[in-house]
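A single chain comes next, written as structure tokens; it is the form predicted on its own.
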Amino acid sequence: MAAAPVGPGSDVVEHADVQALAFHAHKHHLHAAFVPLTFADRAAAGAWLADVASRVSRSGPGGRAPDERVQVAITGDGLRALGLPPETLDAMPQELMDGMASRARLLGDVVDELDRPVGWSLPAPGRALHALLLLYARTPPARDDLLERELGLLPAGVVAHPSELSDALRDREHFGFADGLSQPYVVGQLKDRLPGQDVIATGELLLGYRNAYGRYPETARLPGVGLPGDDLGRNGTFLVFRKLEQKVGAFWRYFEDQAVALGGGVTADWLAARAMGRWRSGVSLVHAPDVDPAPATPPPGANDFRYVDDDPMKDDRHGLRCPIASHVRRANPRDARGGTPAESLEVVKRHRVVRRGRSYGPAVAPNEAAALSPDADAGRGLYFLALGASIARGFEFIQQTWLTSVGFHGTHRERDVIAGGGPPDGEEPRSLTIPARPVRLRLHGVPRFVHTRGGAYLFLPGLRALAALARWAASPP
């Protein structure tokens, strides 16, 4: 039964039609395995779509394995891979037909001097990227099973290349900050709104959905297979996949190194919520300027805050708690992006997506991650995975304009320090402002503590459109 709706975009959802990523993060599966494949095989493609179809988990009632959860995205080559005509390819979303590697320059991501992305390893050197098959469970014996038969149900045209495998799900992402506290509520979801959840309309997390213009936006159509109104887009979703590696201990030393220099008792993990905007709890500058409540888990209401009255950029006070050049207040503006504040809460809701990260590697303590030598300081970080109807309005907005811009609400030449990203080290200087009194601080020669090692854009379609594909693949009209 779908949630009553509670706000903007108020088209009741069909849940049994949707993949259950859109709704659900898959907390209690806290081992995950992703996939990368290749369709070697028009048809070989097609019959195995229609397989794996009947095990894809969907976001209504009775929809989810108990102990399992599988999903798949098709990329832009892969939709190519398929044989779609041409007439429903160019309705796709160029952002996904381009590819994310193609789009790396202005994601902030490293290139070389044919703008190329340096550094990656997903997809593989020479290997093309067509799915991505995610599985979810709750016991690493379970989740290996679980790679293991779906492996094995792959037909000879479906290659799959080396998995990605995560760390146990956890509350806290490697640099040690509480994680995944400001999701949006969407509309239309199964579950309750939490204080301080902004309410997006359901249209900015799937397509046939009026979205935050009241508007349903136009999606690509396939004829001939079944689907109502030949709608290949209604009930699905775009997922943005990167894996990025995080310098746990390069940031933890930093900002002790930076500390040391300053003195007067300020402290690495003040300064490194300086850069973050929260403390490693979770609760926000805004909330608490000074010192770190440090409870066990965030409290209640921890994403409850806004920025113009608590934290305003005006007079002369501009960001004294929350520095306007902070990750989570690039991330998400609020109500201080400008204009009035209802103005602002607005804009940004145009600019949302869903998250569902999942952190790789081994774990380490931020108090010892200081001491870690630079060939331990690696093979840890982030698979960033966001959901939206949108990848140029929801992901590539936010990174482009907000993190990586160097000029973000008068911030000069700082980008996002924890994501925006920008050329090599040594290339640009990197610098943080904190606002202060009597005389701000500002830290210089910030090291790039998070690297891209590669990812994707892909299509997250609804249940009727993936056994719609299935049928085109094995058999075009």
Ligand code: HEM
The other form holds:
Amino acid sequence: MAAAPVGPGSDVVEHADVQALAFHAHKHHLHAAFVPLTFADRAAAGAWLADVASRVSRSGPGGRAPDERVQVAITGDGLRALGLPPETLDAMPQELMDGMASRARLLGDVVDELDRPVGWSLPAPGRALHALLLLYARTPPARDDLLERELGLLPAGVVAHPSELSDALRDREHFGFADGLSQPYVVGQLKDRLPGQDVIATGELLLGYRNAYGRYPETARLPGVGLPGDDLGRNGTFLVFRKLEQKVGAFWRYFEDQAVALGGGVTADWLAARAMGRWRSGVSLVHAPDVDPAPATPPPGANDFRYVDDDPMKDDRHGLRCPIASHVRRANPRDARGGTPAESLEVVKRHRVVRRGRSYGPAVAPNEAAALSPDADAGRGLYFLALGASIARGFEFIQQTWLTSVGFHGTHRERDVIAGGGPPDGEEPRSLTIPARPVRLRLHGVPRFVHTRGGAYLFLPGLRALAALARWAASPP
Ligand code: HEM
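Could you drop in the structure for the form predicted in complex with protoporphyrin IX containing FE (HEM)? We only have the form predicted on its own so far.
Up next: the whole complex, starting with the chain shown before.
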């Protein structure tokens, strides 16, 4: 049998040219450091990119050193600082070139009268963010050693901001819920498909491949630096990096207070699970609406469900098992977005992201969280990382149209309790509706538990493109 063709116009993934993070979560590398960088000097930036490219982990077999992972991503301002020609910059997506801070209002972040984000520490005030170096290692000393080595290799013209250090990767995020369960299966990925995994086209993750519309979207060209077809995009993707502080104490205090007020055996755990759409164990409310079967690890079928089929409408009510307003149902409405279930599944496939988040700050047990003082209820959260071929159609669509929407699917004055953003507490009435029989429950005055502390939109280039960027910056043709 003839080998499948590889290269432009082919759907065979060139794994050796793809940064590993696109297809691998680096789950055995529990400790991460994210280093924000400023390119103060263009030639120095080019020299550094050329040097670090040899250490960048690739997706293909043999492309990853066993104990370390290194990835590099560049912001729109970073591409400008590398001196790319205007036609190349103009062909990059608008949202990348605008940068995350300028989109803060539409993302539901708190902004000032000039729409500038409030409460951000990343990038550091007054510092331009041009690139992010992502480092992963197996132990804290190995991570610190890798970080020190990489910082030592930065030339004078590439300036590091304070590093962002993750907590050890666990299967739980800070509110205490199992995380990392639902990921799309990307055609061409090296691992097998899991039960319930939606299949998305390669071009939904990687540039240069056929996407959910059956098209090969145009990508930016960079001539004169030896790229096949001058294609800068091929085998690259976009990275959303968001630092989200979680008020874990406020979260559990609120649900404990609501449980006491409601009485009748309602618990904080039961209410918080309605906000998330899953129990802390990871079991979906669709599978177990009343009691958490509480397995130590989520069972193999934990992601194998639909809403229309498995949580059907009764007595004219939707979401009796899993509330429509819950985080997971908003973030991926599966077959229940509208139209027929099959139509909904097709549409939803155009709005999936590959999540690669890591927690930071000390963990706190959910049963101890409510007792945290306000001072201790700070400094922990999620580095939310999401990858996709379109930031606008993936992350921004989910955030804007589903999570922050105050009228999502017939809800009223509700935002996603987990990541729906919105103005500061007290400026907007926020509720959570829990469909129930004979009468629904409605929680009022839901505080904001997650606060954005910064972030960036970045381009995660393929390996050839990274080397080409280095060549261009070092000596433009
Ligand atoms: C601190 C903030 C956040 C926390 C604590 C959080 C937590 C969780 C948890 C526990 C799950 C269920 C487990 C899983 O499927 O992996 C989940 C699912 C998900 N989250 Fe978040 N999340 C946060 C922010 C976000 C943001 C900002 C987005 C996107 C814009 C997002 C998108 C998703 C998606 C797409 C799913 C999968 C839904 C599904 O396919 O069923 N999350 N999240």
